[in-house]
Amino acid sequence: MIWNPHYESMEREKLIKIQSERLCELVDRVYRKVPFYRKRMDEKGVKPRDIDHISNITKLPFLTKDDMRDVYPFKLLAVDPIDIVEVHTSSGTTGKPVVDAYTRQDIAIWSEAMARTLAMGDTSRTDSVHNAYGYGLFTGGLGVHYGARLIGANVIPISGGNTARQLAILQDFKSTVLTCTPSYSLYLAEAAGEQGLDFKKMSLRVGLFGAEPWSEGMRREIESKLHLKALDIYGLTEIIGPGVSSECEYQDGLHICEDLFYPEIVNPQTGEVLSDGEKGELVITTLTKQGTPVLRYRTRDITYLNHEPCRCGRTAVRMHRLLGRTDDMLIIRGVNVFPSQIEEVLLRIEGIEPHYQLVIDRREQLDNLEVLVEMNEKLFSDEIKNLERFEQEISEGLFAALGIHTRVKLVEPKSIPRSEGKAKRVVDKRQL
């Protein structure tokens, strides 16, 4: 189901015209109302009159997460503070949090973007949406909530945590749509198995999972264990929250709401704009945001774009599911390694669970990567010599994919910590 065919299936020429008009208005507004942007544009020698088409966007300066922390809390506001009706922030675990302030119109835009996202999972007013994203300053819970309400679906605002209650509600309320992180969905499946519950007997038919990178291998695990269609959704606090892009039923890239968010792919080192199909860092400009609009925000997420129309009828550009993040990228003995690459290898191997942890340390000036892999009960009962052979097989598979040697250690079932939110995959002892 296409929620808004006018924009989601618009001809490219008409879309470019709308993007150009919105960018010109945005640049003029932030130059007049936000001293931070005016200073940055003046330093680059750019005036609003220089931006008369979307193709001129490369003349504008980039915005980074560090920039947004430097202007904490409200120095990016482009409206009177009295017009702000809601505020969200990032976690702030590595410094001051990033602040996103919303006007009533921003909430309406967010609701529209999330309605499109939910509709890609064929969500309608007949559905019950079990929303296990966290409510509060985190954008996940309320983003889904607003979109589901706009569609007219029944929203179950259960938020995160209390897994036993989550499973009871899923059964008793006959929820049809599940929204949470992909790692938490697998935790739900594991907890259900321990309670003797069968997801086949539940009413779920689709899950919309985001807030952390996940692989095709994890998708297969989720769909197999929860008996639903698993769709990838993408968003971030700095832009608006979830709803920036999402997969349709064909699971062939995430459709970006291009009339609202303009995407670019740039070389992470040089900032040069790359062509379709070239992997690089995703950069986003909020074309309609009022409260805290952003120009050319460097997301640190690695992906690539595809402008070919989708089989679903949408013409908006698609981004490939995240390949990793520039700040999550591990450099091991000069080789760039993303956790998602390791996950893809692990989840192709029978006998291991979709729970793993990467431990990095430094010995004699050399970086070493140890991959802790959780076994299932059947493998755990095997003889030691069989386990050693299995570890070697995994190690060889990782070497073929990564080009570096890793130490693989099989660990007992349920020994790797579970998460009710984003999974912690990497323990970097080099920084301890």
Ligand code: DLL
The other form holds:
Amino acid sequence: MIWNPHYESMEREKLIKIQSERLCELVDRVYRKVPFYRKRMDEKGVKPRDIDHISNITKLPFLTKDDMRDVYPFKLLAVDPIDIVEVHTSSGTTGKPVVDAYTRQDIAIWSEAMARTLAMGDTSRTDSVHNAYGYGLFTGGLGVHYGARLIGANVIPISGGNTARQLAILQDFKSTVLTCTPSYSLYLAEAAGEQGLDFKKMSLRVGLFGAEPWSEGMRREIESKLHLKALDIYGLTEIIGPGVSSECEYQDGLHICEDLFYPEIVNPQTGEVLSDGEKGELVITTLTKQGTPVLRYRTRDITYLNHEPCRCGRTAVRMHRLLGRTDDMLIIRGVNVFPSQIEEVLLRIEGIEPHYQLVIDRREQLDNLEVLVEMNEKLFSDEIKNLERFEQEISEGLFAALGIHTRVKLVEPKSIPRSEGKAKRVVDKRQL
Ligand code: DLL
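Can you now output the form predicted together with this ligand? The one shown was the form predicted alone.
What follows is the whole complex; the chain from before opens it.
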């Protein structure tokens, strides 16, 4: 179901007109109200009158993650503080968090964006949404909550944690929609198996998973273990939280709410804007946000855009599922490696559980990548010599895909830490 066909299936010409109007209004507003933006625009020699069409956006300065930390907590505010009704922060563990402050209208826009997301999974008033994203400063819990409320679905605000209770409630309340990180959904499946519960007997139909990188291989695992359709949803605190883009039933790219969030793809080194199909860093401008508007935010997320029409009837541009981040790209002996590439290789191998960790170390000036891979019970009971051969095979598969030698270590079932939120896949000892 398309929640808002007017905007989601709009003709491009009309959309560009709306985007242009919204950008002009935004630039004018932030120039008057936010000294930070005024200074940046003055430094670049650009005035609000220079922006009269969305295509002029490239004249505006970028905003980076470091800028976001410098403006902590409220230097991006473009409204009177009394108009702020809610605040969220990013979940990063280093440095100051990024703050997103919402007005009443911002919450309404967020609810609208999340209603569109939930509707991609056909969520309606008849559904019960088991929302296991964390409630609190993290945007996942409340974002889904607001969208489900707008649709009129029944929200189960279970938040993260207490997996045994999650399973009991899932069963008893017969929830039809699951929302959590992809890694947590697999943890739920594993815990269900231990308790002798069968997802086939539950009522789940669709899952909306995001907030962390995951691959097509992981999607296949989730769909078969939880017996549901797994859709990818994307967003970030700096922009609004979840609701920036999401997959429709065709699972072929995430439709961006383009009337609200204007996307560009740029070359991460030069900042040059790239065209459809070219991989680069996603840059987003919030076209309607009031509390903490964001102009040309460099997300560090790598993807590409596709303007071709989608079979679902939406015209909104699609971004490919994330290919990595400019800052989680591992450079191992000069070769660029994304954790998602490793995940793709691992999940094609029988006997491997979708739980792994990458440990990077530097010995004698050389980077070493060790890939810890969890075996399933059957493989674990195999003879040692078979396991060694298996490690060798995986290592060869990784070499073929990445072009670097890795040390593969098979580890016991359930020995890699599980997470209730975002999984920690990379341990970079070089920074310790
Ligand atoms: O993770 C918002 C969110 C909540 C998205 C629930 C989806 C579902 P942050 O904590 O600020 O916000 O983290 C944002 O997480 O820049 C991406 O690198 C990563 N990320 C988010 N969604 C996806 C996804 C929330 N579907 C950062 N695939 C982003 C891969 C994702 N990475």
